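As a starting point, one isolated chain is supplied in structure tokens, in the form predicted alone.
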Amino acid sequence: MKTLFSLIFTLLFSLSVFAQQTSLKPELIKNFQDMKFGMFIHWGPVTLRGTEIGWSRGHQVEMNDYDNLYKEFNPVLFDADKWIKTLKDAGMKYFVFTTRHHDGFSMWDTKFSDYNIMNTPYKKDVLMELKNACDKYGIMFGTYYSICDWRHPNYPISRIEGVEKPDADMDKFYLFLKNQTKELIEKYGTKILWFDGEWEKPWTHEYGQDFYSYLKGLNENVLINNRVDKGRKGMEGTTKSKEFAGDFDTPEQRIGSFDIENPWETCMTICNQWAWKPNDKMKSYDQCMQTLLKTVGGGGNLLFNVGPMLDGRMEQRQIDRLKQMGNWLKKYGESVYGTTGGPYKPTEWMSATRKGDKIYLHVFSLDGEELKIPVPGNNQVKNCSILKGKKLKFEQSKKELIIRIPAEQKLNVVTTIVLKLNGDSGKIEPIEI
């Protein structure tokens, strides 16, 4: 009997998160996804040694070296002004913010834990600076928050080769990890929940229901990634089924795949490690321009990491490779912001937006001065030009568009290109190239 009650209220208790799910308000998805680009930040105490943020606990940095770092942390340049102006310079729409990796440090004024930036040298909220400087420059703020906690008594695993702690008790973890994530929600006004650490065994799929449902409880409106669940496919980031739950996907460290049905976003380092590490090789201005607009033309937003100094500041570096691509988005940004990815796939040497009548081209390679793509469905082409530039020569059959652009007209790093149609760009189905 004892069994059969509990198999009934896990179906009715699945259902009722689905409903859930299924019941978030279209706008608030579609808000989300027009804004294309964010910015990802790691940072902690941990960049006082330049390696790996919480991963390198208790093997690049001894464990208790580690654990306390935080007794020297003292960012002294630390800027939110300055961060967050940085962000809107480079055409960015969103933050998020690491306030607890799996380390379990947190990098606010949380009541729950003495493991917190108010312990350190440097004594301030950090995240509330960066909250309120979001706010000034209408930048949606979001937070990154781990659900495992290696450190954390009652979390069960530690770190050394998953280690189990005899003593733990997970269902006081849990209540630790709900008040934490309500001081994001009802203190500091988080608008996303970016969680990780869910791969881990202690973490169950009914955990990852009923916490998805709890926060919903204190904001309906906050957005909610896949990894409070255990539907994400590794890397790839994907939930393969809506038994599971959350909002939008994040493949990472890779352009996720073509899908304009379901929202998603590539987390992607501006470097190769997430938290800041001393020369750390840099993407080139090519790069970063193409892992963008590669992502959105395949239906996704890019979440950028940048990994701030242990004084607080982002290197200049990175701030003028984030500058050069917010002079692009300028120019350009129409291109990218509330666009729909396609109907074109992207491609090595080319990904496609589209918007209303329009069918934006962005070309990163071509050998000799004509294009030729497939026709876009039953359209036909009115006009073709250089986006803010000249108009192009273009010849249209059944079959396929040809389009000349002579090598003066070829933009260095990509050259965009806006088709005008006489129809509605959205209801051409995705065509291969």
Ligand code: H79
Given for the second form:
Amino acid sequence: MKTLFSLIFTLLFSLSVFAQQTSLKPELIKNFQDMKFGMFIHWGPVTLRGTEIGWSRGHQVEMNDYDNLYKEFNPVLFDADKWIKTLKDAGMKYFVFTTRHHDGFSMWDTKFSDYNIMNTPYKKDVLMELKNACDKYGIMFGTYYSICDWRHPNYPISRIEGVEKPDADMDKFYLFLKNQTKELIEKYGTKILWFDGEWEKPWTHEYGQDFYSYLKGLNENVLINNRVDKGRKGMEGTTKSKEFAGDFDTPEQRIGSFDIENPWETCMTICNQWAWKPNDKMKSYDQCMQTLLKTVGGGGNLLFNVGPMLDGRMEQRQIDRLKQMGNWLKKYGESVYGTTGGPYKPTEWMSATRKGDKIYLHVFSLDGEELKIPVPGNNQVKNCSILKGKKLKFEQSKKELIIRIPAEQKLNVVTTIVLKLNGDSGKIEPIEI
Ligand code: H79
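I would like to compare: after the form predicted alone, may I see the structure of the form predicted in complex with the named molecule?
Let's see the whole complex now, leading with the same chain.
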């Protein structure tokens, strides 16, 4: 009896391990990590008010007003081609679009809710246009999808006092989630399902597990973030333990901690608000570059968020800022794409990436002309230069590597230095500076 029990247990256990392994192919996640830089978009009828998507419903914007904004949503200057071209010119490789935020509005032609883009005066399936533009430019297409839906009658929570939901029914609501995400996978070919809003009580670990295997069953090549399940540690975004589903971690509005074991992606806004806000404070070029390079240097991807305006255009100042980043990446991209974070862990003033026998140092600030860092493990530095620039003099002892960077060689915002080693940089243990 005991052996039969343990046999069944072993069988079930190996089946579940098997399921986990087949659900995430290493090359799928490697390909994702190699891309490094993507664009997040938060957009919807709420841009008519300029307040935050989802969160302002029933707060800054009276609920009834919020829920009727779609009747006026007519972004006549929306041009999917222009958006994706902007993204491409920024050096970004993938795209994640808010298909349904916590407010419950569906930005595509869905069969499962009338509260969708086809019932606005605009009447066009913006999601399909974006998907087609991504295909045209060779950009990976992904979709943000909120698990909570504060407006949906079957979802138990509204977040607003005094609103009763007599039709609350989580199992019915879960069926709605399955139906909608099936459309995103089958009709729109989404490659990334970027969930959110999983932290509320009605969503459980059991739903999370079931949803993850359901979606992988529809297409095993869809990447799914860790917000599908209940394992996320707040805005830090890491996953509590292996028992929770999710292909990558999701630090929000912060650069994730150094981690080259578990895939992660920082999501961050180029201004302050996720959805467009008039005259929102925009990050400087310096802040944008440091955010990107410290994220990549820590082993992560950056999903950088833009909120387009109510007429469908992105703000010109944001397009210009992204273009500046793209111009940098055009020249120095080999130090970003396809690299691994480290071996030096990011600091305030420097971050590093590596590939093959090379280490790239991104120096943001340096007092004087000498860069002093620990030697890269057991390796010898063979030569050292500014990336795409002049050779630099250096000395190495057993412990220390000293690189001379003449003042006139220092570049604005970031100076990238390439070290060529006598061995594989991938094998070096992380180094704290
Ligand atoms: O979709 C974006 C956010 O709307 C969503 N996740 C990203 C990707 C998000 N979920 N939780 N949070 C953001 C954190 C919530 C912060 C809040 Fe607030 C503080 C909610 C209410 C007070 C920020 C400030 C949002 C509204 C005011």
